[in-house]
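Shown next as structure tokens: one chain only, the form predicted alone.
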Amino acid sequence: MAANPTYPTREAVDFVVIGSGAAGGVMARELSVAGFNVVVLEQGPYRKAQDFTHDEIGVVMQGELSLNPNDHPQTFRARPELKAEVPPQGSGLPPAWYAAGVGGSSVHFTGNYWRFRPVDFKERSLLGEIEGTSFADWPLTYEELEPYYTRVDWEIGVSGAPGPFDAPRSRPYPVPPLPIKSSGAILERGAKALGLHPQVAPMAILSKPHNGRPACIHCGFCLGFGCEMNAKSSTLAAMIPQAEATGRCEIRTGCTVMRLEHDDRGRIRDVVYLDENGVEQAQRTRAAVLSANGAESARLLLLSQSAKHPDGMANGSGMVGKNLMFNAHSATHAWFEEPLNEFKSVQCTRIVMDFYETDTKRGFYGGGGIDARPLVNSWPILFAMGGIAPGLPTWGAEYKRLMERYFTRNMSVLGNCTSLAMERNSISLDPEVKDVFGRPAVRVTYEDHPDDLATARFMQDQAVAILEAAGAERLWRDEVTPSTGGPHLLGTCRMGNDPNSSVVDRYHRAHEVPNLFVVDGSNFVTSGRGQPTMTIQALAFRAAEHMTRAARAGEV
């Protein structure tokens, strides 16, 4: 492997790559094999395999994986004219959730990888205005996109078989289907009984050996932890390695992004960050790609203001932060007779996607992807906590039995759902909470359309249809509720042809500034049907060929 390089930060390097998730990880590996210099900021740890543990209290309870809520606190309000609070402690999740470290997010996702589908890029077109939203088209189509998404497939890792209303695919899977389990045979049961098409899930964590990588050895720990195999398909464990072996690569990490500043000409020349011992540098650059997630992508935009850019970078149209999108979900929750074992193995194995496109027949928009899992209850701590059956005794001789029968024989069945973009959602600059650095906090501003919701609970009840068609002894709804936050962060930098109502252009480029490119999910125009990641990834493959090309055209 080449030596890390370590570049001065007064010499300009080609790229700097800002964060290093889902997104960040493939521009770092993608450019610096292209043959650039680049500096990745990572404002997390360096983690490595050997460093996850499978410690519930450390990784779900106190979010070790994430920043401390107390040095990195968010607000959060319903809507524009409400005043937004911190969320009091122990209730749950950030509003805006995701991993802080080397790999971000994609170290601790489920690995659920979903292919849009063409219908998606062009729904607005087939569907008309929807009132009160910015329901728009994609401004490229699937096929356009799916030869990104195979090497999604092959260079990332993705296990799995295609489905009967699988969008068309130019290669097969690279490694076949993880095996099924309990969870996965009674969806098939259940959804078959009703005359539904179940299908393989496909999954970013490999079944065989792929790339130099290990196949998954069923530990269970994949929701919310990192993988101690390099089994799952992080940026970690599949992109960042690849980047470094180049020899053009630094990852600098502890290194919070405080501000974009430009030259005369209006060209990114420096990336101002405090590094890991709070002490302020600058990066000088040629360009710049933001990758920081949809709700630290936009802050950071919006904190780089200046005379040129009095609102915020690139953010002439007035839309950084605009259209915030998180996939609206059900979940339902059942018990069975026989022993599941669901603690075993990865979160999902099948999935139904029947109800994925919209119909007008139902009187509102939307459609999703069911999937079956254990969700949290895999774990013993969570299913102590949450995992009886509402009614039934927490607490004494009855509650130790059903947790006994329990915990091995329980379920759940999800629903993944579309959500409307509409610009009174948003990520914003709160104008009283500040983080630890004195930078204005994470503002969340979000509520649901009421569609999303109808859609939320339409599915859920074909969850509950194919639990009861399955035979389950027990099952119980969670109540669909407006959203006060998710890990999927969609939106905000939107995508577009129209410099009025988008961010960055087809490419990524930002409209105003020739230099900066923002690939995350922030660029998403629609939400998709609840399982974002694959196509994140798909669209950084493309914008880093495009950036590539620019960049030895001189066009950068």
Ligand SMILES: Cc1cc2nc3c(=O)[nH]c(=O)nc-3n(C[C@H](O)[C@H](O)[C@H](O)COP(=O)(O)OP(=O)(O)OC[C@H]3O[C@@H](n4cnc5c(N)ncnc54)[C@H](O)[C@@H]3O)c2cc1C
Given for the second form:
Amino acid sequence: MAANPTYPTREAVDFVVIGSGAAGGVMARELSVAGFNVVVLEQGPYRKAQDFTHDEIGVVMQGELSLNPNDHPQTFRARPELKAEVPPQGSGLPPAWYAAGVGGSSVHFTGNYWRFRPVDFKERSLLGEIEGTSFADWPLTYEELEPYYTRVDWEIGVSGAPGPFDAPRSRPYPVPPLPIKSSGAILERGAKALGLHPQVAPMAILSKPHNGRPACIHCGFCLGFGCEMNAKSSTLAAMIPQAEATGRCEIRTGCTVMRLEHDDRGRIRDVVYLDENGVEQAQRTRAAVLSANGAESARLLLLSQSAKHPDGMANGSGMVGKNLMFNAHSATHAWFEEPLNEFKSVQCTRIVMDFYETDTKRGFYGGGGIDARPLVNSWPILFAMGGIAPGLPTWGAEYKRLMERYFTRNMSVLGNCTSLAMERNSISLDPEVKDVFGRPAVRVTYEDHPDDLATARFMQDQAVAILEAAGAERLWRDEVTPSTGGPHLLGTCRMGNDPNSSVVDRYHRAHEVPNLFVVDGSNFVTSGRGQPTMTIQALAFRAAEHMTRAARAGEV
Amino acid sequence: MQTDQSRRRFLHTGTGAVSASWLAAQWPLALEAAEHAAEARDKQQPLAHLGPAEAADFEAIAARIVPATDTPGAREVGVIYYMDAAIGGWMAGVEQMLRPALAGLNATVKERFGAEHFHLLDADAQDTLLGEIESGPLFQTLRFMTICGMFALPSYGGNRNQLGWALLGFDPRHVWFPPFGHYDAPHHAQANAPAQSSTDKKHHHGR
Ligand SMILES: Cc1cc2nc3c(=O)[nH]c(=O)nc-3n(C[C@H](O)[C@H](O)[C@H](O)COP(=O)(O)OP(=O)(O)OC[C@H]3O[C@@H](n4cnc5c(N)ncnc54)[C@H](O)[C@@H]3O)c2cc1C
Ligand code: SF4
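What would the structure be for the form predicted in complex with the ligand, given that what you showed me was the form predicted alone?
Let's see the whole complex now, leading with the same chain.
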């Protein structure tokens, strides 16, 4: 492997990539492989496979893969007229939940990798306006993105098999499906009994060795945890090593970007950050790629105010931070007669996509996909804390008996749903709360559209029907309530052809700053059906290709 | 995907006093204290932090939350060593709540049963009292710690010989092979069979 370069901060590199997550990892690899000098600035640490554990206290309760919430508080409110508050102690996760470190949230994600369907890109044209929302078409089509989905399949590493409703694909999956689990078998049984069409869950997890990485060993500590095998296709495993192998990509960790600064011509010149010792540095660059996710990319632009950009960098449209979408969801839990042993292997092996499209007969916009999985009840502590069906004892001999019987016999079915884009849902700068570096905290304003909640409830009804048809011994619903946060951070720097209603163009270039590209979940125009990352990465491959062409032509 | 609802619920049922952020603040202390507790548990050494009477009360409460039945309970699994390490280390913040709350409980014990300490009562009396305080912070915090002491990595001080995991049927192996459970077994048997005639070819994808 080539030695890692160390670029001087005062000399311009070709690209600075801010954030090394699902999108940033792809950008770092693509741009360095294309021959450019790249500096990646990542606020979190550089953990490797051997640093990951199965420690429920450290990873789940302390959240050691995320930022410390005492140093990096976030605030939440449902509506713009309310005052946002730091969620009370004990409420657990931050409103905008992501992992900080090389690989970003791709390190601890579940790995459900669903392509969008053609309809996702043009629903506004097909369905018409939805009042009070920013419902719009994407400025690109499925057909344009298809080659890049295929690159995600092959270069990131996705296992699967085509399903009956899938969008057309130009190449088969690189590796076969992961072995079916009991939750998948039960979903399949229940769905078939209802005449539905269960299919293999495409997962960003290797079922067979591929690209020099090993297959999954089914350790079971997958969702929420980092993979000790490099079998989960995080960018940490799949992209970063290849970026570093070019000898042109320097990854600086513990470096928190504070703002972007432009020159007299309005071009980004310096990326200002605090290094691992807390010392302010400025990396000079020819172009900047903002891949800090749907919360932090928006915050960074809003923090980068100047005389030329009084409301934040590239925010002439006022759309930076707006149109946040979390993907609505619902969860249904069930117990079965015989052991499932869901503490083994990956989360999901089967999904049901029969309710993907909006059906106007339902009376509301939206659709989604259904998956079966243990959720958090495959972890001993969380199961004991909250896995017992409502109304049953939570301490004493009967509680113990229930734990002994049902730790191995439980599963959940999730409805993963659309969220409508609305300007009132946003990431903004909190006027009072600051982080440890003195930056205004991320303020999340969010209230689901009634159609989002209706979709989630509809999907839950389907889940209940499937679990009943599969012969569940007992089942219960988590009540669908308005979101107070989420791990899908979408829409806050949307792409579009019109500079008045979008932040970046169809190639991710900021409308107002020619050498600034925003490439991450923030670019989404619509939310898709609940698994955004495959599309985030397909967009990243496409963006990198375009940027490479433009840079070579001297057009960046 | 979404786990936050379930996790939020967990942290709520956990206890008002215990939160992710608060644990985070205590974190550097955790590993050191845990190591000590694990050693104390294995060598059956005295506790490092809790006094004998309060330890006996906490352990008695834990033993009602997860009692010994035909399988070991909280006492047998060594939950008190986890509690000792946690209260003396990464959960130090709860001590301010726990001590006066326990004193309050023991005042009731004295008034109603004429005994000095909760741990001196019989199981029925203990259950009656705990039933009255089960939604309060003392009980909820001890429940949370009992569960952690039962099911966290043994290196945190509890879960002696992985007895907590054994009663769940959880096996901490890293490598598994299909079949994983009862319901997927037939699929794998089928997949391994030499010839497979699927009547449902169109919608049946890959094993
Ligand atoms: C538990 C969990 C499970 C999930 N499961 C799935 C799933 O099954 N399927 C799916 O499609 N999606 C899933 N997701 C969502 C998925 O992880 C995200 O959509 C994806 O990672 C977003 O990619 P991104 O590049 O936009 O941002 P991220 O992956 O969040 O990367 C952003 C990176 O930028 C860094 N950064 C931020 N601000 C700064 C700054 N100022 N300076 C320097 N660095 C900075 C961050 O530390 C981070 O590493 C899951 C998420 C979570 C939390
Ligand atoms: S289940 Fe497989 S992919 Fe997931 S963490 Fe374990 S080995 Fe890695």
